[in-house]
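Presented as structure tokens, the chain that follows is alone, the form predicted on its own.
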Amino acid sequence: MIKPVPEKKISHNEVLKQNDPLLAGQLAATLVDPDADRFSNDDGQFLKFHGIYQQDDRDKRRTGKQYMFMIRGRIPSGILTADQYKVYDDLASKYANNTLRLTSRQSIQFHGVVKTGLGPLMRSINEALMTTLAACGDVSRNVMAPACPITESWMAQVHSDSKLLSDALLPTTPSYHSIWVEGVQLDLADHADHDDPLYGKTYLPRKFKTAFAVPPLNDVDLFTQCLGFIAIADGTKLTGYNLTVGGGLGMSHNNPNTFPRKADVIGYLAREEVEKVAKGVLTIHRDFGDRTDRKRARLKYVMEEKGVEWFRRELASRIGFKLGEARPFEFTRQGDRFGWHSQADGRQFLGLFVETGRIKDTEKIQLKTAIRKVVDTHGPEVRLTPSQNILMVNIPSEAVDDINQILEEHGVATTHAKSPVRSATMACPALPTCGLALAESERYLPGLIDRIEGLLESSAIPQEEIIIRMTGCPNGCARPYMAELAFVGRAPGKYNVYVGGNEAGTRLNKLYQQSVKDAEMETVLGPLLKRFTLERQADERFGDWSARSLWPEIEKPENS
């Protein structure tokens, strides 16, 4: 006799979702208790829809857990203007750590606000006219595009198209609104058919990630994203995108069924269906994501397992529609401009250096207070960067001069001094705040590039760019997977290095050396790049080589 298989049990977060759809808990009351310094675990769960995550510093658990909170906005293109900053501003300094952290999906974080400070930020953003609805949780995140400044009449277009999917994709529950504005603690009872008309009673599997790209840039790494839209113009008119699906970079250490993929082009659609398209994207990661293993419930693995064709027919069916072939289309590069630089419309814009995403002011630079006044004395919009950046824009060519001054004075480089691959590195938060993190990143990272920097002098090529990505646990958060160099923490103090991803964002790079200790860094990395250095093909950049020299090294049966 055969015996059944036994169904396998949905996750907790599935069970908390399909119990409270509200996404409620017991968050307005908790708020409000004097007495409680933390929100339940489950309760915790429910925030991250909310845009919160709950921490606690690890620095001091050794005289007990200091709870603290984590505060994402939603900010679509990353785009502010010269009073939502200032709103930012205001609140890291009052409630927060008094600084910004700049994510790698255009977003601004606050970290280390205690409870107490909580409410009163969270209806300070909402006041404002900004959200932090979706910014985490198993739903549709921040819609990233190009930050930098128009250079085609099409391309507001696009920062249109982002904004408008922004928010067709947001969740419609009524207690975000009630908790954090009102005050007021929902009862489930009263909204028991509350049923998400795009989500659902449960909402998604687990996160889904969405950004427009412009050719020839990919600063939105595309291929690293559940939905991407390639724009694809015909002289001075955006026609329509390129649609690929199916990207994602986090994995598990030691889970071969956990891995990085990229997403595959699917086809061709004018833009005005953008909206019904990435709904129907959506709808097919809600109904045939695995609801059971959240390590596997992203849309990739979907893709993985049924293929491209499946997707087409199934996406067909639920827009009414095939898409056209794709388009074509080629992505060259990805990075940021420092410096001043001209806009199409003849104003400035100045993009500025900002070490690991945070905003910060220190003894020799005083980066927050520099922005603040700039921002207050000319009022240029604000962009943020996927690379973790800051771009000021629309600025007049007669304050130019003044806000040199300005930078100036509080320390700031407005010509980016800084060398080039210190210029291209990019690092999550990790320790102290982040309760994922197996090693330090962002903390760790600057120092690691001053050791880098010192073997690429002695290796005679100082001016070599090297894109270059930590993080402190495999999740991939800063993007390492597509670095030509990462660093992926697994252990304290131990990091597996990976190499050959490429300048376009278009090629995963690989494993090269497991649980590499700090010590060990310069015996690792000295020899490697000595080695690029001669053996590489005119004008051949460090992850080129690396496919090229290292890949069939590493694919060798004994490393394998």
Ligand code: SRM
Second form
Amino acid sequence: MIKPVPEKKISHNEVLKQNDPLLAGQLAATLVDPDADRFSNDDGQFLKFHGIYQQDDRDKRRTGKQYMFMIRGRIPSGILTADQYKVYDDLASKYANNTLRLTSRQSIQFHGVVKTGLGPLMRSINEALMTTLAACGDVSRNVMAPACPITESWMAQVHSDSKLLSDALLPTTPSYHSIWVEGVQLDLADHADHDDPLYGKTYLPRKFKTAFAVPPLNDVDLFTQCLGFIAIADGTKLTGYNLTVGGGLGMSHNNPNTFPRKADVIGYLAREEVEKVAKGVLTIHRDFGDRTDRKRARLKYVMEEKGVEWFRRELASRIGFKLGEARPFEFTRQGDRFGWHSQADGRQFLGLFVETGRIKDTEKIQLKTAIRKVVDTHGPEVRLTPSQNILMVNIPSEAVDDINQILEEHGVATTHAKSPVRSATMACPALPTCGLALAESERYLPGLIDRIEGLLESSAIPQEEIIIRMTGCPNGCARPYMAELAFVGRAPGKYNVYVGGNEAGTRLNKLYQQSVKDAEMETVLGPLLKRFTLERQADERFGDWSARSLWPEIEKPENS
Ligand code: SRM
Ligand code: SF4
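Could you present the same protein in the form predicted in complex with the ligand, rather than the form predicted on its own shown above?
The next block holds the full complex; its first chain is the one shown before.
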């Protein structure tokens, strides 16, 4: 007799959402309880939908857990007015650890907020007409779009589509406003029938990520996104977008069921159809994503299992039409422009490298104070980039000298920080804030780059740019699997080394060496860089050389 296959149980997070579709939990009550220094674990899951993570300082665990909060803004396309930036800057000083953490999705995180500061911080964000709603949680996250203002004249339209979509994909629960603005615990019974028009009662099986890209620049790492729009123009007019679906990077060590995946190009849509198509894709994730295993709950696995043709048919049945054939496009580069540049309208913009995305003041460099002074004095629009850097845009030429002086007075360089390799780096926060970190990242990478600069110097290529990314665990928050050279934390002081991504952000890299110890970095990287200098073809980049030369030698399966 054939044994019936036991039905898999839905995950605990699904039960939580089912029981409380308002996502309110006991948040408001705990917030005002003076005896509580933390929220319950279940409420911690609801907090995420409100843009908040309950964390503890991992440096201090030996003496008992000290709870604190990370708060992430929802900043579509990473664009802030000068006044909005000032609010973030003030709140970082008043309630957080006096730093602003720029994220790999063009947002800002506060770290180290204690519970008594949480309410006032959240209220202030909302009073400034900004939000943290759905910055985290099983919903559509911050929508990304290129930050650079000197691209096409129709860039503003891409930003407006990104903002429109970000708003259209927000959940409708009234609990966010009632808890953080009014400070009221909602009575679930009064809202028992809350059923979000887009998300239903149980939201998505997992996070959902969207970005817009404008070729040839792929600064948003489009192929890592669940949902992507590649701008297609007819001369000077933006006509529509190629749609990409099914990218994602998160994986777990030793779990071959999880892996990074590049998105597929699905077809072409007119600009007017962006919202409808996005909702079609999102509801496919909602309806087909795995709700039993959170490690497999991303849209990329639906795509992997069911295939592109199935996806096209399913999407057409939801939106009522078939997408057109994808139009030609080419990505050639990623990253940011540093220093001063002219915009299409004649004004200037300034790109500043922010090492590991952390805006802070140190004895030598007072980056936080300097940016604030420029924003106070000249009121530029502030744009956060997908590579954790900052652009100040729409600056009249007359202001350039004064801004340069302010920056100089605070030790801030307007051009490359030390070397091109340093300015092409990204690291995730990892320790001490991230509860999932297996190794250091943000605190370790700058020192490792010092050592890599030394190796480049001794290989006689000190000016070589190599896109280097590091994460403290395999979840992939700084998108390491697209880098030319990447370090992924495996255990304290040990990293898996990956090679072979490309400048266009169109190729996943591969595992080169497993569990490399801190002390072994020079022995592993030195010969690699030497070989690169000897074997590279003219102007060949490290990522292209390593894919061409090393991959045939790498016997391990991709990203294992
Ligand atoms: Fe991430 C979880 C930080 C972008 C994949 N990510 C986390 C958490 C919240 C840890 C946690 O769940 O307890 C980290 C908070 C650390 C801290 O102390 O701040 C965290 N992720 C970040 C940020 C701040 C990294 C950064 O260097 O900037 C980025 C915030 C973006 C934002 O503004 O919304 C960030 N995370 C990403 C990206 C890159 C992207 O989206 O472009 C990825 C890979 C792409 C993807 O989603 O596949 C990413 N984060 C993850 C995952 C793996 C998800 C999966 O599919 O398995 C986790 C773990 C999880 O969700 O359980 C995670
Ligand atoms: Fe934390 Fe891992 Fe993301 Fe780094 S990659 S922030 S260690 S979850």
